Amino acid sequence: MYRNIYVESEVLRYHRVKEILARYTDASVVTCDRYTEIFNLKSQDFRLQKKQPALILARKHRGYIQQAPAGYGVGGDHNFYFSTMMNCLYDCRYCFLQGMYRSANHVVFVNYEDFSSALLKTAARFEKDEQVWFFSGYDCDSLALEPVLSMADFFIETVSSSQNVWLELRTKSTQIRSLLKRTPLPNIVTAFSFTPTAISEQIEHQVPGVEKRLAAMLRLQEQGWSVGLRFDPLIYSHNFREQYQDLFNLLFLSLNPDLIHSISIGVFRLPKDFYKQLERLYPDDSFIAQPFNSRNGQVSYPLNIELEMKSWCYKQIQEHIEKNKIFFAEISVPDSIPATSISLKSELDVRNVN
């Protein structure tokens, strides 16, 4: 997969690095002092790199655990996130990473032990009866490279004996073998992100299909693992309701509701500067070219459309799952909102999938 691998001299001796390099014996390996020499180069072509990214193996020196953004949680008392990787294997057109980084190369911080120590130290600040959540998959996909990186396996072991520490592995991947080899743990939630099939095929490039992800969820549930559903971002199309109704029916009629830990809902949104970068990268893309609104430094759908999309999805999901399992990624939806019609001209040619 990787033709070019850059390795910081400091981590060349790491056993984890040697194991990763052993998988790519045909790759060109170049050492560097700091990963930023490669990752932060000016005049990089993000779109070209995305077709064949390089792998950069590095050590992170600080900032292992970060406070989760407001609204990023599923009922815990305290929410944090950590990223042992920068950038993602997949190529979703709405992804904020394309606006945040000038490089599409994959950076992996191989000093997992430092992350683990910081995670446990953070959790120890709180009372034993408080749920402390750590989210993986904010700046990458938690499982897409699991056969190579064994990241999830390492951090599941880290929290396996903790009573108040919860770990979410957020993913669009089907790489679940490391979990299936383990005894299910109640404080681990593997959360899968979904958009309807036709939307996914159009703007979630290289992502496993909806039914493949569903099959992975079913295998986890059959073994006793809890899973999560993440409808974030919600993507508008001219037949939004039909598309999402089909998706909800497929998922909720297949999955065991008792082993669905949580569901989150959030519309497409990006910081304004990130969105401008996407416009520069993909000036002719039909998704990017939609007439979005800008408010409070964010680019998203007009407020009435955002509220109606969230409200409609919330009502549909309630038919399958109890309310206390449903969370909103941004503002919460009022109990009732004025009846309106979604009226945004979308250039997405998304057809209903039966």
Second form
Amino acid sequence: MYRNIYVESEVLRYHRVKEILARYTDASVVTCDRYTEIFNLKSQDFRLQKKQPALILARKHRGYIQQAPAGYGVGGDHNFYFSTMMNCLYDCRYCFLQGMYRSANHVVFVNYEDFSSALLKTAARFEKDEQVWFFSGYDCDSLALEPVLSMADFFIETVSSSQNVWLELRTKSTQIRSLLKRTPLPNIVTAFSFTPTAISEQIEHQVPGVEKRLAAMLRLQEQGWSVGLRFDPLIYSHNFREQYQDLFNLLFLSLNPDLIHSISIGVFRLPKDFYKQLERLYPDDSFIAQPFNSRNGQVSYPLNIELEMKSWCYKQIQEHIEKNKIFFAEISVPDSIPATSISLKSELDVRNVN
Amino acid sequence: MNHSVNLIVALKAEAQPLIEFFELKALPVDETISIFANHEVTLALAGMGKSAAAHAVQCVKNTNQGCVNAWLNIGIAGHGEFDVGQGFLANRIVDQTTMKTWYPQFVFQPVCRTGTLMTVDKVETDYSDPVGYDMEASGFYSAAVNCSTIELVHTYKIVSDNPRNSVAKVTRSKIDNLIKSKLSEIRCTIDSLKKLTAEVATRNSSDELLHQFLQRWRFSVTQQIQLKSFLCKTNVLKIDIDVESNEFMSCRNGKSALKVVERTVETHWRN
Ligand code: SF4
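Mind sharing the form predicted together with the partner chain? What's above is the form predicted on its own.
Below is the entire complex, every chain and molecule, led by the chain shown above.
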């Protein structure tokens, strides 16, 4: 799939790099000093690059583990995230990565071992009875490139012997083989994101269909893995109730509720600057063209629509799942919260991917 | 929006077969170099060397103002490994003097090989590395990426000399033959770039409606940007805007017309 691969000379000899390159014998391989020479250039066109992204294999030198924004979690005591990859195979029109990076090329930091030691070191700072969560799939999809990168496989191994260290693999992919070949672990949650079929087909380009993702979830559950559901971002349409009702029915009537670890809900939202960048890249796109509102430096639906969607979806979901498994990833606490709405957490988390 | 693929060529012998093939006509422009063009391709005869190539880019940019431009440096090159007659697109350009490096980005499938191109100040006769050697690419590239997004800037070279075929034997007619032998590769590369520029141009096109607004009212620069963005949204969301309607007829200035457009777009949520 990759026709152009850039490799930092420093990682050229890594076994992992050799394995990846062996899969792309027809690709043109170019060595560079630092990935930033390619990735960080000013005058790049994300949309053009999305046609044929290059793969960049690099080494990360610091900042392996980051504190997750407040309220990002799904019930844990401490939340962190890590990104061994920047950018994604898929092309969701609402994705914040389009606004955050100038380049659509896929950067993979191949020194997983450094991430892994930093992760364990971070976890060791806390008591054994505290849940420490690590979220992958912040700047990429956690599983989409698993057959090539074996990233999930590696980090599952990392946390496999720690009881209080939790790993969330957030994804829209169906590449679950590295999980299926293992005995299920209670501290791994594979969290799948969904929008209703009609919306997904319109704005989640190249993403496996809703039914396929559900089939992957069912296989994981059958084997005993716990899964998560992420309705984030919620996407508005005039008939959003019918669309989401169909989606919820499909998911909740198929999945085993006992093996659903958590559900999170959040409306579409982007930092203003990211949204402006999307307007520049996709002026001809009907999703981006919508007259969104701007609040607290973020662009989202008008407040009435945001609240209506959240409270309606919450009501529907709680008919299937216990309330304590439902979480909100929110942009703002509006001045007046309708009585129907539950206590919304105030936070400025902007990342709504997967 | 108009778009053009601009060819920057150092030598007359390299330019002539291209001028003939693309049926380019000399432009009567007030520039220090000769520029030829048809409706889709512009060619500048730059002269030799990095600064000449950079200067040519600037001249073409001045000529094609307001246009989405792709840039292709075409010419002959020495090579430490490739056979004479081999065409290649640079996937890495290194300036031998400064050791500054650029990485051209391919969002299309190249029709030929790709490889490193080293820009040198004096003709290379040692061919010490298995790379291409030319005298323009780094000057061309660094200037062109200031005028366009990097996916639209490329360098195509045809090997004229290598360790087995001395540069001293490269004649005018040999250059002519080399270029002619690769016209189909050049054509394909130009076509790929043309498609990309057309895509970017369509994306940024402003329509007739904008023109009507600008004719009727005065807008500040900021207001024009906002207007363009709102009109673009009405177009994509298929919202009708009629400048002859009563609402617009009563607008005394650009600001109030802009307000009406904004209101119209916002009603989208209620429909
Ligand atoms: S939203 Fe998630 S799946 Fe979609 S493109 Fe972004 S990272 Fe990939």
